[in-house]
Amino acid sequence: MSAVADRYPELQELGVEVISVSVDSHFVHKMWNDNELSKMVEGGIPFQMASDQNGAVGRAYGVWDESSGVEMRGRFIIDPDGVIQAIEILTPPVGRRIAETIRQIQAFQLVRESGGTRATPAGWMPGDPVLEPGPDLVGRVWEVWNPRMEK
């Protein structure tokens, strides 16, 4: 939570909203952010915490864990026509790298504003080569990509 707070005026320069959902109720989040989160980042949390005591999101998400009773962490990255692009789910003694996250959403977005005429190879950082998938493409990629290129 406070690294993607931490980055949170990035992301919305990316136009970019986070949500965060948790089974814990609002007085929960209230505490947590009042006596811990507002320690590791200025102001604390900038985004809505929303609870989700039920468990209802949780299931849609496919994210509950029915015999704990409790959601595992997940990741979801859903683009402007609410179509979920990129999911990640983690245990919680693993910890995310918001910075994937933003690289995999600027992909995403490059990915949307072509149209679908260009593709981004893996371990792609913003400014590389990208592909643009088509016929002229099919046995050539390895003259634009290998692995190898990967950082």
The other form holds:
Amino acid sequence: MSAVADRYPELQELGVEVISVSVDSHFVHKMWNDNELSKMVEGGIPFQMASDQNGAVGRAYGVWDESSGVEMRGRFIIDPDGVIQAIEILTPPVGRRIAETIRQIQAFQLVRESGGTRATPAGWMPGDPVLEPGPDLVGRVWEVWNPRMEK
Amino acid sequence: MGVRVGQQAPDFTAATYHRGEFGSVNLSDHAGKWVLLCFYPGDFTFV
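Please give the other form, namely the form predicted in complex with the partner chain, since only the form predicted alone has been shown so far.
In what comes next, the whole complex appears, and the chain from above leads the way.
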């Protein structure tokens, strides 16, 4: 979670609020923040660390692991209408990449601001060309995009 | 149980630790904003 905390100023600039969730109590969140995470990121965790001790939130999102009694590593991007736009779920041993999450948020924001008239191709980064889906684009994506453009 | 993309995110209420204070959060507190919701297996785990 310190990786997300480190990029929190950037997320705030994008108008994104962050909530982290685990089955630990808010008391344990305090101990983890104060004793370890605050040594990884200056000032500690700047967002709300939520406690889901009975797994109710995790169950609602399909990330509750019944056998081990913890949450899987689930990441949800939720838009201003409360609609889930992206889901990523990993098993515990592999960490996320926050840069990819930020890239996806920027892409979803672009699409939303265009009123759904734009789409972002594979590997799109801010500043790269976007697609304008419509009859004129059918069979002609190759003219504006190809896999070698992905950095 | 579970959710899919394109669906409404389930609202929830949970106890929180936030910048030195105990409190609570509802997802709906942040209606009108983008929200990044991150679950993880546990505090003091290694990843």
